[in-house]
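Have a look below at one chain only, the form predicted on its own, in structure tokens format.
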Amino acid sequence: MTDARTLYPLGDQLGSVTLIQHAGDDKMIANAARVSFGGDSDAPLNARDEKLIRYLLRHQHGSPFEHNMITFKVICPIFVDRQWVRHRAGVSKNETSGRYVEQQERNFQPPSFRRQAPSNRQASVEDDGTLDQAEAARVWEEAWKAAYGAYQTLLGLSVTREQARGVLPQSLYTESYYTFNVRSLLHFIGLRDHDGAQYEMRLYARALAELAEPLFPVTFREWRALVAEQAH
């Protein structure tokens, strides 16, 4: 089924999350787990599919969760993108080329910026109030422009695109298509929307979780319960 309905998880008009097709369904998920036993019907989702879901999900038996696709298209800064990227089994990526385009002048740019966690070398936490953000931003928009200046020199001077990128900053946009089934979605979700994630990376996770959770409602619900329960 083709879709269309865009997010907008960093709030700058520019990073997007556009639900782009999708196939399958919390019914096919139920089938697809009862034709081991030949028990798989065409009739509509009921109590007992719901029940079977919940089992699944508690008992880990995830192939059932395979049979479906959920593709998006994802804009994003190349920093965000290349953590994304580490989710590979049961992910599909396709990124526009560098080499094939000339990259646009789309930078992100924090509404605020954090400091560095004092005990988690990957991680940050919220600014108390001593970091300048002035100048913070002006610096981190100097670099860019200086950046994108310098490509754009380098393609005035004939240079190939795929040299000339290499200047290019990690704050630029990237465009790429996403495919995911569900038992690969909730993996993400349940690792990126997290407290141990970067800020900007559980942004996309929960765009992703809106996007997807009105195609698979049961599964996401019972999903939900589950993780809530496991929390306390």
The other form holds:
4 protein chains.
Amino acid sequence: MTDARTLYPLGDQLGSVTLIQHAGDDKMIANAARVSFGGDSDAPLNARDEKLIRYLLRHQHGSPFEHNMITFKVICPIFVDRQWVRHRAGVSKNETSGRYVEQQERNFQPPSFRRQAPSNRQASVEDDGTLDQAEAARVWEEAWKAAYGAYQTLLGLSVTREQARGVLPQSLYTESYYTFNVRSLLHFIGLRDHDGAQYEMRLYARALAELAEPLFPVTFREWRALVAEQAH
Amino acid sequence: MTDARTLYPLGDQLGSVTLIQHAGDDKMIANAARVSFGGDSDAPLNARDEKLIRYLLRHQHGSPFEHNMITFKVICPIFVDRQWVRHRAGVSKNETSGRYVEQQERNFQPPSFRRQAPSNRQASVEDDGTLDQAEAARVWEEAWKAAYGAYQTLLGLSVTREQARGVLPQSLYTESYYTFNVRSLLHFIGLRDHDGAQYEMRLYARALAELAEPLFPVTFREWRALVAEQAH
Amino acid sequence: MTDARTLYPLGDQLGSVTLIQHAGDDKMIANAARVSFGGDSDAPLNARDEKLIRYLLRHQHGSPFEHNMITFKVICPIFVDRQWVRHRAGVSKNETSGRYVEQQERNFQPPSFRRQAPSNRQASVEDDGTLDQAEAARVWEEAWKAAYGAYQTLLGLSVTREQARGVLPQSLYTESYYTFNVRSLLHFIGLRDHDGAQYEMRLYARALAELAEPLFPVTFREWRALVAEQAH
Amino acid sequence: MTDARTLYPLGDQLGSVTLIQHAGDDKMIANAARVSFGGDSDAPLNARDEKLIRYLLRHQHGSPFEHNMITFKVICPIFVDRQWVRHRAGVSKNETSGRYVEQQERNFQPPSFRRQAPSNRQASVEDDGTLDQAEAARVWEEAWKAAYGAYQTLLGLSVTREQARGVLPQSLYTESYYTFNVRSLLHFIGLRDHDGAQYEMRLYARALAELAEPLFPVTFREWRALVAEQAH
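The block above covers the form predicted on its own; next, return the form predicted together with another copy of the chain.
Zooming out: every chain and molecule, the one shown earlier first.
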């Protein structure tokens, strides 16, 4: 079932995105648009298809980009997943259940900490050297150990998993199948691999883009060109 | 792109449903559910997967049925398509544009006419022999010819296509790409291949089911068993 | 139930849009955004709220615009309605059933006909005086009479309504309740009151905007400013 | 804006559901259905409307239940909210941002702990007296204090809020505006005030039902009757 299974580990922090399956291609996008005038065909992708895809992206014709799908298996911290699930249209999800299984000892620990941005209340900036990275890492690790220890203690006291998980932090890794179509995927990447997004979220958005781009190369090329223009 | 291209002509009335592409299978449905407890695998479908699919259907766990897709090319009369588009969740569509192209001379003509149901205001019953089929067919055909003739005359007067199409009847065939996932497809078939649905609509719903069933045989088998039980 | 019932007849062509009910206002939009930082309040709308709404629109923060609703009763020709239903997200619809009731003799007749655009295949241009308006009107009216006559004849032959309606043209008026939220409404108006849209469709989109604007004046003002800027 | 502001505190555990606004009523549901045959009216709700609502619920006619809205302000633990957001269709949400504001010291602490169910892997059972409630409460409270202390320490080290929140547990309260329509609300309540749902989640589902029921009394009465029948 899962012919394509490209592992895309996100650094050494356990998080990963794996391509599980996909269907559709650039030609299918062109064909779905061409049904408007009975022009769909089995011929290979040509220059007119590429021009059409460019046109569709620039004129907000979104529906031809829905006749395809990409499924990813995603392992990410809960605080990332909670941003992810804000995207509803054209996104399907199944996730590990903390009611059903004992949560594994899998904790996201930031490889480096950032400072609060001075002006933008919801942003961060790189450490200018004044942040005590070692101490922050020590506090984080200790907090994780205390939390996971409390979880184990509660389970040992026979507390049900569905309650006990309440003490586990949002840095806990969770595991999901996520299915997108190209329309919902580009929307997601556009908002989540963006200056305004949290760095940890951006890494995931970029991983999705890198895995999906070879499957829909013309669409991604034209979409990136459009995004670059709009940024100016 | 379109390896699978099964033609499923609907009688001699031109209408057709063609399977264009698909992804996912019964195993993928089981895997999407098993991610709940880290139990997804590459092993072939087994008896426990079948039991799980049965359980999911009977407990309204819909999301595992979303990690897949099926695209159909559908040629149907406009009055059927107008019922079809009521279904929005998990359904994508692109359709021939009557603004862009001149509408072809493709008219759905009922192979037989039905009578209004005596008690149910929105239903019909088979002709008991008292309906003048030949006369009805003649009226229908003449109406189509008059309408299509008016359309041609308007185009000949240089009236724009987007206005001129206004005189074309709802028996005109239209052509669409429709993409479903198994969840939205079963929902559609459940409502549209149903006693309460219009016969012409049911034929299409059945065609979708016949094309999709071999791709997800366990899911369809268990779903049909459930529907049969609930009907009692 | 329907305190507000503003009639907005679209010319003398029968079509109409009526505001049935609504909930939410500009303040609610600001409050939904301010829940991000616990800043929602009962105070009246102020300058900071207006600035926030402007910011939300310009940074694609769509979700705060979903906590409201507007219901319209719409009477429009079927060819307009078929464009309308392409919009699925955040739009709810109930429509007159041609299976349930006999279709009334209500036909949209264009007050003036347009010519096919010479370059843009899916557009039209104003008549430059060379189009025989009177003849086109005569052909249209005659086509309607023939079609409606055939419909009546079929009913007279005891043909069921759900089949007989097949001969009725797309200029037939249909009647629906449509419910939007402000997000889906602005999306709709942006695409359908647009140069690329069919003139008949644009009239409806404008009617929706005129009815909704007094209910969300700041949102509409800021949205119009943004659209105007992007057009340059 | 928020005329109706009924406080519904969930025990002494801080969690709450507040009705913020609503629109539509049982009559509007009947009217939306009656547009099918041009039968909508301004008359008060009558016995035929009630019968119609009953019929709609029993025949899966969902769309008439979408022309209304209810907005709630919800304060719930993150582990509850993560179940909530699985429901996408017809649900809108805005939530407190842990990037934007410092998280308050608001922790859900279970008033009593339950044991893991012996047979059902994802369920819990009431304590039979063998669970050391006092010790579990102590462990939970200590875990919260350690986690919130670590959060404060990280902020004190100038770590950005968007990272620091990673150490906060899923028992942290979060605050959202949630908007439903009656269709999506009944679907939510049906799945989440259910034997199979986690007890903490059920309390919220029941709170929603209690607040919404007086606004749509006929719909809730008929829906409850249907659910009760199906349970047999």
